[in-house]
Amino acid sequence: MILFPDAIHQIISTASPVPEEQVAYERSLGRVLSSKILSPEALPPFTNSAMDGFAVSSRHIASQSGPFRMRVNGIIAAGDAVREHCETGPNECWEIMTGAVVPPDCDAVIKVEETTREGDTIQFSRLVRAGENIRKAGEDFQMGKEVSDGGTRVYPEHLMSFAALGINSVSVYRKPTVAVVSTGAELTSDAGPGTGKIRNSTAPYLLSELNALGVDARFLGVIADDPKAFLSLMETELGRNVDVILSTGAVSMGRYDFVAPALRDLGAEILFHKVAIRPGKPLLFAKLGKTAFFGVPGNPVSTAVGLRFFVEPYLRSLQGLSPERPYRAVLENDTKKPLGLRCFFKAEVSHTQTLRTVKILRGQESFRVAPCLASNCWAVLPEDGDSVVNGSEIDIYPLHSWSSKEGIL
């Protein structure tokens, strides 16, 4: 039996980036940049205006005492040309909408409000600094500056720069694919009491976690504990030279668990089998050639720990991201724990302004996915010890790292 660091680095040391693809800048969202973003512009382009109101040159204001009465030039509105020509006099001022470029002799802009008007004349009574009410070019962003480094998953917030910057395409990394497979004789769509049958609950689970970090998940059904046609799906699989193939069920030591004896029939390297934690200890990884192979037990918790800690490293490292690093958290209550073991815990995490606490729930059994519903991070307790005492700082995770930017609670 290994330990989960032994494991993390058996994992991460045998991930090799996925090739690089360049796709249009909107089809980037949930991707991973494979190298870092310069602007190839500047933004704002041009130096405009951050207000409805009136341009007008500071400097000849300064030199005069109020209430300054000023003639207005004409209209500059949003869109309209730049004026490189146009001159301002000491007593003269440019009507100007938001986002209009600013005439190149004013170099601020008084709110309409605060302006009276007069046919073609306004007046105001207070003095205006140089670079009031003006966005200046390059202001955002400067040409050449970074918007974003390789290894970034693109948001939201990461298109809007994209697009205000006319970066039509960026390079990433391709998606990782992920094959699912589910065994056990016991998996079933219809039962029900007394058929001795259950749902498939996990495997919904991991298809839609899966394709919520930008993975192209498929499905491959349920093998009913046989192990023929197991690896008959196997070799068909590594055939598409899949990135991963992810088992659930049929590795731990009963009669019907056959994963780690019909790997070893296809050659496969196991790398590991057993790891010391809860829940997941029977978890199993392996290499068939360039394909990763993890075999995570059945249970529904077991095998959402599976994919959080140990699948999602892999898939990180092979898109380029760093690893991921947890929070700290002071534990609000007194916890068992299994002597040996690092325990991945279902908890709740609260804030106050100085201080994150987190709450191990009740029913951590890992058949029972009611407490998950009450969780929003995973509490992460150390193998020293058989308890965890009220007030020490322990590790969390987000619940789901893809929830937030990097996971960020």
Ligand code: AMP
Contents of the next structure:
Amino acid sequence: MILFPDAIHQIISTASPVPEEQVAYERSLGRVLSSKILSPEALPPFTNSAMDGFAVSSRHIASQSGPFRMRVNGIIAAGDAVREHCETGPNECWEIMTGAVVPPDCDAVIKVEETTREGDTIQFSRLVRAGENIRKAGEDFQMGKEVSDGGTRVYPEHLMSFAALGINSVSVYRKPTVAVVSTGAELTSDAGPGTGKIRNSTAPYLLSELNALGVDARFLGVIADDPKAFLSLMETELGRNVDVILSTGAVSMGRYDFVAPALRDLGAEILFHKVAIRPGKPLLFAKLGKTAFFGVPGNPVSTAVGLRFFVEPYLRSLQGLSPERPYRAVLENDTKKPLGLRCFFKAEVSHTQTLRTVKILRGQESFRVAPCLASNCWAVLPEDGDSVVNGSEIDIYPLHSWSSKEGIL
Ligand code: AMP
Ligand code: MG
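What would the structure be for the form predicted together with the ligand, rather than the form predicted on its own?
Below is the whole assembly, all chains and molecules, this chain first.
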């Protein structure tokens, strides 16, 4: 049995990044940038007004005493082209709209609310600072400024910057491909009392999580604990050069737990089988050439832990993402745990004004799906000791790593 940190080390050290590809920026949501992006232009592209009002030269106003009267030379609307010959005399101004180009010899905008208008003139009564209500060209992005580093997942706010800066295509890692297979003669859609059968609850879970993670996930179907069928399915998948095969069930000690022997028959390199964790201890990790194989136990919570804490780190490495870092929270309830095992428990995090606290939920058995609904994070308890006491600081992880940018739980 291997310890969790050693297992992760093995997983990450066997992952080499998938190739890069260029995609239209609109299609980059959820993908991981493979190289740094620098701004190709300045933003704002021209100096413009932050308010609806009147563009003036503050120098002219500073040389007079108020109240000031100014003649309105004309109107400049948002979208009007830059006027090359646009002179502003000492008692002149331009009516200007938010976002419109500020004439080159003006350096401030007086808000419309601060003026009174009579025909072609406006009146107002205070000095104006240079730069007031002006958005300078390049104030947001200078040309060449870093927009995003490589190894960053793209969120909608990235699309906002790409669109603003005319970044039409970006270089991202190819989507890793993941094939999911469920094992178990008991899995059927006709489950019910008296049938001995249950429904497959984890395939939809895995596929939806994987798709949300931005990978290309496919379901291969259910193998009814038949090693031959499993072997032929594996051979087909390996022929497709899939990046990851993820199987559920049949990795424990039962008579029908055929995954490890079948992998040996295929010539797989089994890097570990059994990890000092709960739930999910029988987890298996193997390499079949470049394809990584994760065999996670079939109980739903073991499967979820396998995906979140083993498969995900591998998928991150394939896409050049750095390892996820935990958040810290203060444990609210004394919790018993098995000595020597790292525990991944369903938990509920709360925030007070000054503290992040976490409660481990009841019902941690790996077959229970109901407590998953009540949880909003994973609590991770260390291997040492057989309990963790109330008031201890522990690591927690968001339930879904894609749901928010890292750094915000
Ligand atoms: P196994 O890992 O194959 O020994 O299965 C462990 C437990 O998980 C058994 O009670 C299985 O019936 C159950 N199980 C296996 N696969 C699934 C699945 N896809 N959905 C729900 N339960 C499952
Ligand atoms: Mg089974």
